[in-house]
Amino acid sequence: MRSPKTAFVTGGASGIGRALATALAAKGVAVTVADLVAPDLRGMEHVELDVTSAEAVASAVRAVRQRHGRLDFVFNNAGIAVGGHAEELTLDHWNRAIDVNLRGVVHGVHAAYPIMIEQGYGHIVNTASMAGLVPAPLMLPYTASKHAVVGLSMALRAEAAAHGVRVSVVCPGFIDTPLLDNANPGLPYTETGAQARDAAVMAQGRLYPVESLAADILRGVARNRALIVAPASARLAWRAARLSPSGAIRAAALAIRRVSPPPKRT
C-alpha cells in the first residue's frame, strides 16, 4: 500500500498556515506543522521551529522525509508584519522582516529542493503577499521581503520544471489572521503598525476568511498555478498595477494620506 502524501507547513500554529494544515489533513495528507509554539492541532505531527535557523529547518524537513519516505509539499508560510513610515523604521525592523519573511523561505527551499530533485517530484509553495506585486507603502521591510519571495519563486519554478518539481507563490490580499494584530513583533511599535487591521479593512472593505484562502491555495496547487492571487479584489488590484504602474503608485499615495499622515517632527 502506497504511503499517504506528506506536507510540511511552517507558521502552522495560526492564520493561513493553520488553515492550510487543517485543509490538507482533511484530504488525507500527513501534515507536519512547524511553528515557534506547538499548535493544538490533532492528528498532525508538530515541531517547534524558528525558520531563521537554516540548520533547524533542514533537520525538520529531513525528518519528514525519513519518517514517511517522501516529501510531497513544503509550504514556506511563516511570516511577520512589519510596518511604519519609512522614517520611523530602524535597521532592526528591516533585518527582522528579511530574516523571517525572506530567509525563512530561502531556508525552506534550500532544505526541500534537493530532496525533491532526488525524488523527481514535489511542490514548494511560498507565501508572499499582494505587497509583493503592487506598491505597498507604510510597510517597506515587509514589501521588500515579499517582492523578493515572488522573484525567488518565479525563477525557481523555471529551473525546477526540468527536475519534475513544481513551485508556486501565494499572494493574498488582506486576510483575517492574527498577523494584523501583531505587527512589529518584538520591535519598536510604530503608530502605523498599531493601525494595521484598521488600514486593511479600509483598503479592502472586508477581510477575506482564512479558510477561503486555504481552499484557493490548494485549488491553485492542484492546478499547478505559478502565482496564486486571492481574493478577487486582490486580483483586480494586481491587474490594475500591471496596466498602470504609475497609476498604482498615485493610488497608494492617496491611500497613505487617508490612513496615516506622516508623523510630526518634534
Ligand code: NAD
Second form
Amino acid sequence: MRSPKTAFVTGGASGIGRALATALAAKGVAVTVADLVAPDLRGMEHVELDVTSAEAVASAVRAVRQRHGRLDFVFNNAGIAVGGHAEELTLDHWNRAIDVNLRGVVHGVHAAYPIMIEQGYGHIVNTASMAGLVPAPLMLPYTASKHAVVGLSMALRAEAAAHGVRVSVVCPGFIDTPLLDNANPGLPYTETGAQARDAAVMAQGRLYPVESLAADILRGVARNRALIVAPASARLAWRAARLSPSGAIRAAALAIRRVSPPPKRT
Ligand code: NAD
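Now show me the form predicted together with the named molecule, since the one above was the form predicted on its own.
Below, the chain from earlier opens the complete complex, with every other chain and molecule after it.
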C-alpha cells in the first residue's frame, strides 16, 4: 500500500495554518503541525518549535521524511503582524518581522528543498500577504518581509521546476484570524498595531473567513498556481496596483489619513 501524502505546516496551531492543516487532514494527508504552541488538533502530529531556529525547522522537516518516507507539502506559513508609523518603529520591530516572516520561510525552504530535489517532487507553499504585492503603509517591517517572501518564492519556482519541485506563494487580503488582535507580539506598543483589526475592517470591509481562504489555497496548490491571491477584492487591488503603481501609492496615502493619522509631536 502506498503511504499517504505528507504536509508540514508552520504556524499550524492558529488561523490560516490551522485551517490548512484541518483541510489537508480531511483529504487524508498526514499532517505535521509546527508551532510555538501545541495545537488543539486531533489526528495530527505536532512539534513545538520556533521558525527562527534553522536547526529546529531542519530537524522537524527531516523527521517527517524519515517517519513517512516522503515529503509532499511544506507550508511555510508562521508569521506575525508588525506595524506602526515608520517613525515609531524600533529596530526590534524591523528585526522581529524579518526574523519570523522572512527567515522563518528561508529556514523552511532551506530544510525542504534539498529533500524535494532528491525525491524529484514536492510542493513548497509560502504564505506572504497582499502586503507583499502592494504598498501597504503603517506596517513597513511586515510589508518588507512579505515582499521578500514573494520575490524568493517566484524566483525559486523558476529554479525548482527543473527538479520537479513546485513552489507557490499565497497573498491573502485581510483574513479573520487572531493575528489581527496580536500585532507587535513582545514588541513596543504602537497605536496602529493595537488597532489592526479595526484598520483591516476599514480597509477591506468584511474580513474573509479563514476556511474559505484555506479552500482557495488548496485549490491553487492543486492547480500549481505561482501566486494565490484571495479574496477577490485583494485580486482587484493587486491588478489596480500593477496598472498604476503611483495610483496605488496615492490610495495608500489616503488610507493612512482615514485609518491612523501620524502620532502628534509633543
Ligand atoms: P495567527 O496569529 O492566527 O497564526 C499564526 C501562528 O503562527 C500562531 O499559531 C503562532 O503561534 C505561530 N507563530 C508565530 N510566530 C512563530 C514562530 N516564531 N515560530 C513558530 N510559530 C510561530 O495568524 P494568521 O493570520 O493565521 O497568519 C498566518 C500567516 O498568514 C502569517 O504569515 C501572516 O503574515 C499571513 N497573513 C495573514 C493575514 C491576516 O489578515 N490574518 C493576511 C495576510 C497574510
